[in-house]
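In structure tokens, the next block holds one chain alone, the form predicted on its own.
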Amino acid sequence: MPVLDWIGKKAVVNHHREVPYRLVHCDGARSAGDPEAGNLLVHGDNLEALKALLPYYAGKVKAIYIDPPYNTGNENWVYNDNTNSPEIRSWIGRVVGKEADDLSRHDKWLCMMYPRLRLLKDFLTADGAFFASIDANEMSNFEFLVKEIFGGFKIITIPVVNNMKGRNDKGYISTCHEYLIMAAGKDFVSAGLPLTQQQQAVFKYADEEGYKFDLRDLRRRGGDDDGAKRVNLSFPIYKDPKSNNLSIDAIDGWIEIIPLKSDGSRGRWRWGKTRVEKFIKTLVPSYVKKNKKWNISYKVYLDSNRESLIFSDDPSDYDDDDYDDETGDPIERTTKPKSFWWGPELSTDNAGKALKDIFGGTKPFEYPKSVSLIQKILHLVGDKNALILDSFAGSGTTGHAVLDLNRRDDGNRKFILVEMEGAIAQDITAKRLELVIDGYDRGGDITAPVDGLGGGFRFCTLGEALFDEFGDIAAAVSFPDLAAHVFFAETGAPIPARADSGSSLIGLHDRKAVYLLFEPAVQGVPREAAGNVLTPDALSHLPNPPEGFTGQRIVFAEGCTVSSERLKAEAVIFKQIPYQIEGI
């Protein structure tokens, strides 16, 4: 496979692991809503935000959303990773060169993004997809570092319409699109998008209630199943030649209906005959001119609530694709995405002048992306209940596009959001989920008002490093923060629930106990009498795990005093803080 390379990448490869996990610290001040939402805006550097939020999130986040810097060398932008390499040292921190020829603007770039997508992966669930727009500057180049990056993914390139006017390029064909990419992950399903407004109009037929519905053909006209099945499902339908009226049973007089291919041989029904009978006043037989035949139809209804009030939830004996195969719910009602996205609800222009309205008249983000944008990738996502995560937050409009598809959808999303820039994070990001949160005020001659979106999020901001220049746990580090740090770097996996000193059992995972004896330095106080050594005293009080556990007890602490003999006979395993800590 071919492999991209750059200056510069064989620092940046392992980058990531040298990163300091940080402490984060939460802003009543400037947070806004509910505070318990579960909703994050991180202010900071994302490369050190992610590796902070890292051990608390890693494996659970369903999507995530980025738009990086585009490199068009018009831009302002400083991700200073403080790393060693002379060579990285001389690019990263300066303004990016403006000649469209500079190469170096380019090894800059992909050595600025690597460690970041490298610590996004690590969030994803398995059935978790990734998002990034971008345009042609580094699309090539940006296609190789996610193939690289995300390996055994599915990955797709979607052209994206956002300026139906095109760009100023003079001397150039006028840009109007640019690309979002897709990394789906091996277990991801497409959940499908909403219904246009030109699908929604095939369901022309109302029922007594004003309910629209489309009518379907009861035969399955492809797919070549098991003789079996295709026995079960070919019977005959029968008409009363004076009504609509149909049976399954044979009465004399009526008609009899079976169903058949296109090659006018016996085919059969999408609906077992149980299923027929019990909904056979629902059917609907029309006559067909063209070969003299008649047809069964069922119904299909626009609204899939009321589609589950009229059909059954046993999908023992019928075979249709619009209802689940497990569960015999009806399928929301859906479209497959296709591999070009346009339309004007997802321009740059429409963006802005949004932004505009929600700032009173003031766009203070230039090039936002559109609501409905995020939307739609959510939409395809199709958990409800997902984790979203965008760690180039700019003005917040996946905050507030998962905000508003909750108010709509009675969803419970929840999103984090990073932004590096101080006066954007606070200014712009905060200040626009706190608006659409509360409600805002149009503007303009006429008063407009829009009503407050609900929920609520917790403005962060990265504290001090968990390990000092010397490798000693910081001071200012409690208990729960190094309990997540310990957990994660011996699990690989998020701490269950925040950790209480009051137990030194911080939490269960794939057959270990993992357990932490910290408390934080006080002068004049020695490590055992602290309780931060493995005497044998606290080996005989350390709580049980739950009964029928057979694993491995981890015990992290900064010294032991028990001898080895006995740590095996207990299958004890000691860890030394921080020295035996995975991942610092």
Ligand SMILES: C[S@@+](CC[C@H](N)C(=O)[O-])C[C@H]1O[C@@H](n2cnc3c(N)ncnc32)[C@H](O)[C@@H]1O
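Positions refer to the first chain, counted from 1. Keep in mind that this is a model prediction, so the values were computed, not measured. Between two forms, the rigid core is the largest collection of C-alphas that superpose within 1.5 Å. What changes on going to the form predicted in complex with the named molecule:
- With the core superposed, Q200 shows a C-alpha displacement below 2 Å between the two forms.
- In a rigid-core overlay of the protein, S286 has its C-alpha displaced by at least 2 Å between the two forms.
- Put the two forms on the same core and the Cα of W269 is off by 2 Å or more between the two forms.
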Contents of the next structure:
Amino acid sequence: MPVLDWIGKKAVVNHHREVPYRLVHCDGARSAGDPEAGNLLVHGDNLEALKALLPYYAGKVKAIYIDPPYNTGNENWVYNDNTNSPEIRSWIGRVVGKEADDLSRHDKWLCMMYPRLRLLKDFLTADGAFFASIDANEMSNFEFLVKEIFGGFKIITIPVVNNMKGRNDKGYISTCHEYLIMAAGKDFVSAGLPLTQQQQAVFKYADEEGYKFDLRDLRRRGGDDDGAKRVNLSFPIYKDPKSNNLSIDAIDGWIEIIPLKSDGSRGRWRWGKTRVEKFIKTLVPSYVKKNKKWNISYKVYLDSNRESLIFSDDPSDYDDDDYDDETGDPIERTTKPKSFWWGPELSTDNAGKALKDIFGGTKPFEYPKSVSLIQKILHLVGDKNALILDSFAGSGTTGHAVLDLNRRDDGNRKFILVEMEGAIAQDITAKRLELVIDGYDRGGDITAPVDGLGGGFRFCTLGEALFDEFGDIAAAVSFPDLAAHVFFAETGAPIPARADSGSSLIGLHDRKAVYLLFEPAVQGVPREAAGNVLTPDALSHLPNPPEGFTGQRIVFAEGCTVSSERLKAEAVIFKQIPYQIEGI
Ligand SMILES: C[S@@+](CC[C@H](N)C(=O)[O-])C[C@H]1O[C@@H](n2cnc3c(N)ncnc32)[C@H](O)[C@@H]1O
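With the form predicted on its own already on screen, would you show the form predicted in complex with the named molecule?
Starting with the chain above, the whole complex follows.
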């Protein structure tokens, strides 16, 4: 596979491994709504924020959406769109070293994106998907980057028209679109998109219980439609001349209906004889005046659950009331998304106006994405309990889209947002979320209140690194912090539940029971007395893994005084902290 090279690449390909794990602190005063809602807004450079969140969320995120700076060169927006903010400039200087002086704008952008994308990938579930907005400035480079990092994923690029009028560009082409790149994990299954009003209007008939349906021709049209070749699908159906009753068997005096192609030759039905016989009551005959012949249609329901009920081979599989067992919702028919997206709901101008309304008439942020764009992605992903990550949060559109969709479809999606600029994170991202959670007034002369969506989020900041420059555990590190880190480093999976210093058994994963003996540093208390050493006595008192556990017990502690023979006999592996924690 061709890969992209650029100045500085060597310095960044493995850089994600060197990024320190930091503590994450929640700031109640800057949070809003229900803090237990499970949503996070992290203020910090996403490289460090993602690394800090990895031990808690690796392999748990169903959808990532990012809208990184497009590298337009514009430095006058509320954020810097030239990979030239002081934070990123200094980061590139440190990571790339001397070569950094020779980097072009594009090299810098690629250096910035590579390790961040590399970390993002580790958050995805096997059935998850990554989505990124990007425009022509970096599109061709970005596609290579995504292909390299998300190897084995299915990559799709969707042009998105977000400016119907076209931009007032300097060049001779007026840009009206950008792109959405999607990288779908190997087990990703698209849930499709809800039908638009126009698509729903097609279902213009209603059955006796009021369920909407449309009629489709039972004759096969085009392609494999030759009745002479598919004789078993080219059988007559009989109609009672006095009613719309149909029969598969010939009845004296009934009208014979044969599938005919438009040229009058023998065609074939879409359904086989057995299916026609089974569902004959659902078929609808109609008289075509033009060729003075009868034809037959089948029903396609708007509510696909209604259709399943009718056409199931075993209707007893379905609930009497046609509603989803788990959610109680009627199952709506969906449509396959097109490879090209457009429509006023995706317009950046409209998104800007909507954001201005939220902020009472002042424009806080240039070019926010539309809530509808993110919701289109959320629909595709489907899962109403999905965890969604956006590590270039900007004005917080992704958080808003999640809260709004949850409200409308009773979903329980959660979000994690990361924003680097302090002024944006606090005054725009957090403020917008707070306003939409609590409700706001659109501003202007007449009051126009908008109801709150409910929910909430915790505002978090990044604290010190877990390990200092000598690899020692920092004084501020608590038992649950270190437990999450140790468990992730040992198993590659997030800790199953927040650890409690009352138990040294911090979790089980893949035939490993992981233990941590750790009391945060207490001045003047020897390590052994603090309980940080695996002694013969401590070994005897380790909590037992659940019954039936046959794997190994891995014990992390600062020291060990148990003989290697006894460790072997008890299937215990001792790992010294901090030196034997992988990845520090
Ligand atoms: C194009 S904007 C995102 C806009 C967003 N989709 C919306 O609808 O409002 C990119 C955002 O990413 C932020 N950003 C840039 N580099 C970052 C980094 N390294 N870590 C976190 N955020 C970053 C910028 O400050 C800016 O707010």
